[in-house]
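Just the one chain here, the form predicted alone, laid out as structure tokens.
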Amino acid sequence: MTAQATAAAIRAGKRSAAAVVEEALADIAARDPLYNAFTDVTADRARREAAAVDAAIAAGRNPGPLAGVPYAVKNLFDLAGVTTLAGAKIERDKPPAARDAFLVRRMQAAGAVCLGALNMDEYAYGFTTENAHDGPARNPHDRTRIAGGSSGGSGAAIAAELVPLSLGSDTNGSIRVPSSLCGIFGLKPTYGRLSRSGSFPFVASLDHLGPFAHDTADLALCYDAMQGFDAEDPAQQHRPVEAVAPLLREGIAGLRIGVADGYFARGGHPYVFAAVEAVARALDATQRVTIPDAALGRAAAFLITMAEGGNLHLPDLRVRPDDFDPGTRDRFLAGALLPASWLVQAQRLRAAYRAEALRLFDEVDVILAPATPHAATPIGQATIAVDGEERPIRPHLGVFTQPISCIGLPVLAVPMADPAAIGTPGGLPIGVQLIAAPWREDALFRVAAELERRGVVAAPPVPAG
């Protein structure tokens, strides 16, 4: 059942939250070994939260819009009583979190029930979730393939229908990449829209938190529940809650939609661009727009990521280098050694690039672009041929997402309903980015909902077995 249907059934007394949670816990125990999505299952907590929802309903109180809906979080979100792993061996020595992350508290206030924490790349530095300590998250569409990263467990848990909602983080594409590879919906909101307090940081100037779901309606419910100001996150701006769930039936009349060309029309496999064109045709979008200097924006994001990440982890790099995943460690070490002048120049370039990109929204409201350069690759594969040249998979998976998160724009990743029709290998999922100006999540949800109504986007079914 969807989150929307589950909450409605529980509120109406047709199901109890306790029964829903017990079924979900049994399902995770039976099937998660196939996917390796969970790193912690918080069964006792889930039962307590479900009992509170049922008690509220029995007492005639409103249990919240997500009454009894199970969800799980990337293991960089604090869960009271659970050690926040951030995918790392080093963090396992730390004490349990004293309280929940802000967004977890918002979810609980909305009636949702937390079932646990999900697999990720170490310290969120990766695009494949081939975790050296917890093992790889496996793509439910083909368990020999990656789920994407760094929120791979969050993506796999939704695609496998272990939970109807999950939370992840996106610094350079870590919500949109798993959404594309697992065939689900994911939202990277505007930088500063949702609070990050109580989450393990990666790159403070680039980090975003957001939800995953099986459809637009569930994604909207989850996003709306998490909105709210939190003074503990210095990046968050004090803006009114702007609910998007009521807008899903408005359609797209009045919205100007463009298709990204140039940088976003090369560097991927042909079916990736076929997906964008299929979405454009469904929306009657013919205008082409060029996001200027996207390659330079991505280069700036690389340097900022390396420098901030390396600085954050430098104390552990000095005393516990062997406890890092070797690939993560080497990138952090390189970042810690970057000249300060490079970082300053990268920030200057980023600011200039952002100003140029924002001017595009004088012409359009939503821009369509590929989400990933190809579908999910086999676990352990290091390179892939793109445009006749072998490219390293891990960094190249962010080629289309990194230039967008670098400047904080909101993006909703939508999955193609019939990926086989556009030629993906074995019918594997692929997604498209819907990109808007800052604070225009409303436009993204309207477009995504319209694409669902027209049958162009939907979470493709996972093969049986």
Contents of the next structure:
Amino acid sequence: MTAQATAAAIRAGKRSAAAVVEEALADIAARDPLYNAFTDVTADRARREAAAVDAAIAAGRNPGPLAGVPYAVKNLFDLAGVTTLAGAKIERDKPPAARDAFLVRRMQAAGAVCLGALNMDEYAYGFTTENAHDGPARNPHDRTRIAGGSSGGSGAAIAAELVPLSLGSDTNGSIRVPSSLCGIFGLKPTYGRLSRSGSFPFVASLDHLGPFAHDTADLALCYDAMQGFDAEDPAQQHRPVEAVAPLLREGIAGLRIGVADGYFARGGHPYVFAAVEAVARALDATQRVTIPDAALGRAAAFLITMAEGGNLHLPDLRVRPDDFDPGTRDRFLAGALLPASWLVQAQRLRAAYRAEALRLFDEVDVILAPATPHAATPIGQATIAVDGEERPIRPHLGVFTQPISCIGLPVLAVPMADPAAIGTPGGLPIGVQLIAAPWREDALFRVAAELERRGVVAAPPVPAG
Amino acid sequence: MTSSDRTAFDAEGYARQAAALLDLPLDPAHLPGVAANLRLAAQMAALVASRTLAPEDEPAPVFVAGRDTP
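Next block, the form predicted together with the partner chain, ref. the form predicted alone:
Let's see the whole complex now, leading with the same chain.
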């Protein structure tokens, strides 16, 4: 059941939040072992939050727009009383969080019920969620394959319908990659839109938080609930709450839509470009736009990520390097050693690249681009052939997402409704990025809702069994 | 060093020296992985360096001395 329908049923008194949460807990106990999405199930907390929603309704108070809706968070979000793992063995020694992350507090205020914490790549440094400590998150469309990362548990939990909403983080693509590979909707808002306080950082210059859902309406409800100013995130900008849920029926009249060419038209399997073309046809979008210096932007993001990540973890790298996941350790070690000039040059290039990219929005409002270079690969596979060249999967999965988050543009990743029709292997899911100018999440939601109405995008059904 | 030979530099030697400066013990078993990542970073740095920047191209992060709260 969608978040919207669940909240409506609870608000109307047709179901109790307590009954919904018990059903969801039983479902997670029964089916999560198939996917390894959850690393903590917060049953006591969920029952308390559900009871508070039911009490509010009984007292005639407004229980909030997400009344009784179950959700879960990537395990880098603080949950009071739970140790924030950030996918790391090292963090397991730490005391439980004293209070919830800001976005979790916003979700609670909206009536949502938190069921637990979700699997991820260690310290968010990866695109596959093959976590050495917690095991791999499994793709619900084919459990032998990756769910994407680093918010892999968040993606798998939505695709498997263990919860209707989840939260994740995206530094270089960690919301958009699992959205594409799991066939769901994910929003990476504008850098500085949603507060990150109370989440374990990775790369302060590039970190974003955002929601995942099974459809556009649920994604909008969740995003709207989380907006709001928080003095504790130094990167958050003062913006009014700009609700998108009321815009979903507005259509796309007046929006100019372009298709990214050049860098975004190569370096992937043919079906990812077929997905973009199918979306473009549905929107009657024929204009091509070139995002200048995208490869350079990706390189800058790569260096900033290594350097800031390496610096962040230097104290533990000095004394307990073998407690890191081998998949991340050597990258953090190398990142700590980069010449300062590389980092400064990358940050200067980032500003120049942003200035050029923003000029594109004089011509278009939304840009279409592939989300990932291919569909989900088998767990454990290290390389894949792209354009006749064998490429390492872990870094290459972010090839289309990294240049965009480098400059903080908002992106809504939408899943193709019929991936088999565009030729994905075995009908595996694939997504498309809808990209807008800073603070134009409204345009993204209008386009996504229109594509949904036209039957082009939707979360494809998960095969039985 | 030209961009074409960026990955040919002595990455392991560089890693040892830079790690010593940072008081970062490097396990010899980790050195090949660290060096491989440094070589990849060098490729990325070469790409970044291929774009000429002007003196007025300041770094993207901007320090703010104080924030107004709404």
